[in-house]
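Shown next as C-alpha cells: one chain only, the form predicted alone.
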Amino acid sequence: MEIYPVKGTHDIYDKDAYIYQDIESRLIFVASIHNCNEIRTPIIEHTNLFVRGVGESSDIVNKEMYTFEDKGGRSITLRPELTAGIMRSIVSNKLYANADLPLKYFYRGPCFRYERPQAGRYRQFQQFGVEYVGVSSYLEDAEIIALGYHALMVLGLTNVKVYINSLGDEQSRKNYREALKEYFAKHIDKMCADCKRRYEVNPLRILDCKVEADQEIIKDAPKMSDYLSEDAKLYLNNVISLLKEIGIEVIVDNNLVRGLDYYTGVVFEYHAEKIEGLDNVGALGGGGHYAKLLKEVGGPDLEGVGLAFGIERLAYVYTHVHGSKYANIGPDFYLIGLNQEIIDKNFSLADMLRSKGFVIDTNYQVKSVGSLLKLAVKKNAKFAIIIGEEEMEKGRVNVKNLRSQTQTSVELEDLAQTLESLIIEYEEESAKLALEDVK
C-alpha cells in the first residue's frame, strides 16, 4: 500500500531544495549585516505559551493549532509561529540580563497550522523571521521594516510596497474597540460565525475577515486613524518618514491588523505587485510592534518589533521570477573512467578535486564512453573528464565542454588549475548568453 504525504505538507528536493537554500542564505545575509544573531528554539512548546502569547482571539489559537497530550498528561503544541517561542527562550535563558539592548535575533524553521492549503501555503511551512527585543524608538521599527524590504530586493522581487498601519497605544485601542463594537452591533447578526466570536473577544479581528459579504460591512467601519492618540500618530508618521527618506514606498492601510493578538502600535506587510503571470500573490510577509509579549510570557517589561516571511510563499514567487536559473543545476565535472582500474583510481582523484571546491560526480560502473557522456548531460554537468587506458598511460585526461562539445587534453599535474580556468570561462560565456536572451 502506498503511503501518501499528509495533506498540507510537501517534500522539498532537487531544484526546489536549491531554491529554498538560495532564499534562506540571502535572508540570513541581510539579517547578518544588521548584526542579528541566530536563535533556534524547539518545534514543540507547552500549549499555554501560544494561548498567552499569540492570543485567544486569534484564528491560530482557536482553529489552527496542532495540540496533543504527551505521556505525562501535559498539553503540547507544534509551534504555529516562532515569535512566542523566541520570547520564551529569552526569558528561560535570561538573555536580556547581560546584553546591550535591543537583542537582535533571526530564526528559521518549520511551523504547523491546520489551515486550508493553497498556492504557497501549507499546513507545515517554513518560516524565517527577525526579532528586535528591548526596542525603545520608532527608529528600530523603521529599521526592521527596511530590513525586510531590502531582503526582498536581494531576492530580486521588485515592485514591493509596504502596507502599514498603527494599532495605537493602549488608550487608542480601547477607544477604537468601543467604536467598533458600537458599529458592528448593528450588523453582527448577519456576519459569519468567526466574526460573531471575534466581536465578543476582540472586535479588531473582524477587520481581518475574508468573507466577501462581511467585507462590504467592514469597509464602512470606523478607521483606526481617527482614534489614534497624538503620540501614536507622531510615532507612525516618524516611521513612515524614515522609510520614505530611504526610498521605500509606504501605503497606509487602516484595515491592516495582522493575525496575532500580541501586536500593538505599528503593523506592516510586504506586497509584491505587477508580477507578470501571477495574480493576487498576497502578502509576502509582515510583522509589527509588540509592547507586552515578553512580559506576558514571564519576562521583563520590554517592547519589541519583529517580522516574518513564509519561505513557501517566497519560493512560489521566486521560482516564477528566477526559476530558469535553476534549470541546469548539476556538477561542474563528471569524471569518467573507462575501465575498473581507472574507476578505482578516480576515487582519489575525485576526492582531491572536491577538496579544491569543484562539484564532482563520477561513475562506479564500467560502461561505454557514449552512454557515460549521455549520463553526464542528463546530470547537467558542465564538463566531462574522460580517462581511458591511453590517457592513463600518458598521464593526461580529456576535458570535454558539454555545451560547446569542444575537447581539451590536459596534463594530470595541471588539472586543478586548468579546471578552474575552464569554469571561469564557462560562467563568463553563460553570463553573455543570458544577456543576449534578455535583449
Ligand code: HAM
The other form holds:
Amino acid sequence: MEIYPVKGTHDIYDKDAYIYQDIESRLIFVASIHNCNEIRTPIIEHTNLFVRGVGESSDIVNKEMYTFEDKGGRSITLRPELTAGIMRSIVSNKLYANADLPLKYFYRGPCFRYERPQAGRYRQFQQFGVEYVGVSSYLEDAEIIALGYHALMVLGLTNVKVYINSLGDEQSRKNYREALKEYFAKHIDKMCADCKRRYEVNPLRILDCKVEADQEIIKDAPKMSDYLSEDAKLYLNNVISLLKEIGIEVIVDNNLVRGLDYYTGVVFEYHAEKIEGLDNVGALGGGGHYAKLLKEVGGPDLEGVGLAFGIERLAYVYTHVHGSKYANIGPDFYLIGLNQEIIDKNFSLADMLRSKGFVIDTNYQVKSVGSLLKLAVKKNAKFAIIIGEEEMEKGRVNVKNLRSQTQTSVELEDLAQTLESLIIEYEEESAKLALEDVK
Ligand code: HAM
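Okay, that's the form predicted alone, but what's the structure of the form predicted in complex with this ligand?
Every component of the complex follows; first up is the chain already shown.
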C-alpha cells in the first residue's frame, strides 16, 4: 500500500532545504542585530490558549485548528501560529519578572491550519517571527516593521510593498464595529455563510472576506480611518514618519484588519509586488500591536508587538528572484578511490579533509574512473580527487576541476594546502561568471 503525504503538507529536501536554511539564517541574523534572543515553545498547547488568544471570531479558531483529545482527556491543539504560545511561555516562566523590558524574542517552526490548500497555502507550514513584549511606544511598532522590511532586503526581495493600518483604541474600534453592523445589515442576506457568522461575532472580520461578490459590497463599507481617535491617528502617523525617515515607504490600507483577534492599534503586512510569472501567494508576512494578549493568557498588563513570515512563501519568491543560484549545491571535492585498498585508505583521508572544513563525498564501491567522474558531476562536486594505484605509489593524487575540466597533479603531503587555494580560485572564478551573467 502506498502511503501518500497528508493533504496540504510537503517535504522539504535537497535544494529546497538549503534555501530554507539560508532564508532562516538571514532572518536570524536580522533578528540578532536587533538584540533578539531565540525562544522555542511546544507545537502542542491546550486548546483554550488559542480560543482565548487568537480569538473565537477568527477563521483560524473557528474552522482551521487541528484539535484532538489526548489520552488523558485534555483538549490539545497543534499550534496554528506561535504568538499565543510565546505569551503562554512568558507567563509560565515569568520571563517578564527579571528582565529589562521589552522582552525581544525571535522564533521559527511549523504551524498547522486546516485551510484549503492552494498556491502558498499549506496545512503545515513554517513561520519565522519576532515578538517584543512590554512595549511602551510607537517606536517599538516602527522598529518591528523596519526589522521585517530589513529581513526582506537581506533576502534580496526588493520588490516588496508594506501595507499598514490602525485598528485604533478600544473606543474607536467599538464605534467602527457599530458603523459596520449598520452598513452590512442591509447586505448581509446576500453575503457568504462565513460573513453571516462574522457579522454576528465580529463584523470587522468581514473586511477580510475573499469572496468576489462580497468584496463588491465591502468596497463601500465605512472606513476605519474615519473612526480613529486623534491619539490613534497620531500614533499611526508617528510610525509612518519614523519609517519614512529610514527610507521605508508604507501604504495605508483601510481594509487591512488581519485574521487574528488579538490585534489592537497598528497592523501591517508585507506583500511581493506583482511580477510576471510570479503567483500571488498572499502576504509574505504580517503582524501588529496587541495590547491585551499577555493579560488574556494570565500574565501582567503588558503590551506587545510582533510579526511573522511564512517561510514557504518567502522561499517561493526568493527562488523566483534568485533563480538557479542554488543549482550547484554539492561537495567541494569528490574523492575517488580506484581499488578497495585505496577506498579503505580514503576513509581516513576524507576524515582529515573534513576536519579542515572541506565538504567531502567519496565512493565506497569499486567502479570505473569514468562512471565515478560522472557521479561526481551528478553530485555537483567542484573537483574530483582521483587516486589510482599509480598515484598511490608516487604519493600523489590528481585533482580535476569539473567545471574547466583541467587536471592538476598534487603531492599527497601538500594536499590540504593545495585544495584550499584551488577552492579560493574556484570561488573567484564563480564570482566572475556570476557578474558576467548579470551583465
Ligand atoms: P498570520 O498572518 O496568520 O499572522 O501568519 C503570518 C504569515 O504566515 C503569513 O503572512 C503567511 O506568510 C504565513 N502563513 C499563514 N498561513 C499560511 C498557510 N496556510 N500556508 C503557508 N503560509 C501561511 C500570524 O500568524 C501572527 N502570529 C503574526 C504575528 C506575530 N502577529 C504578532 N506577532
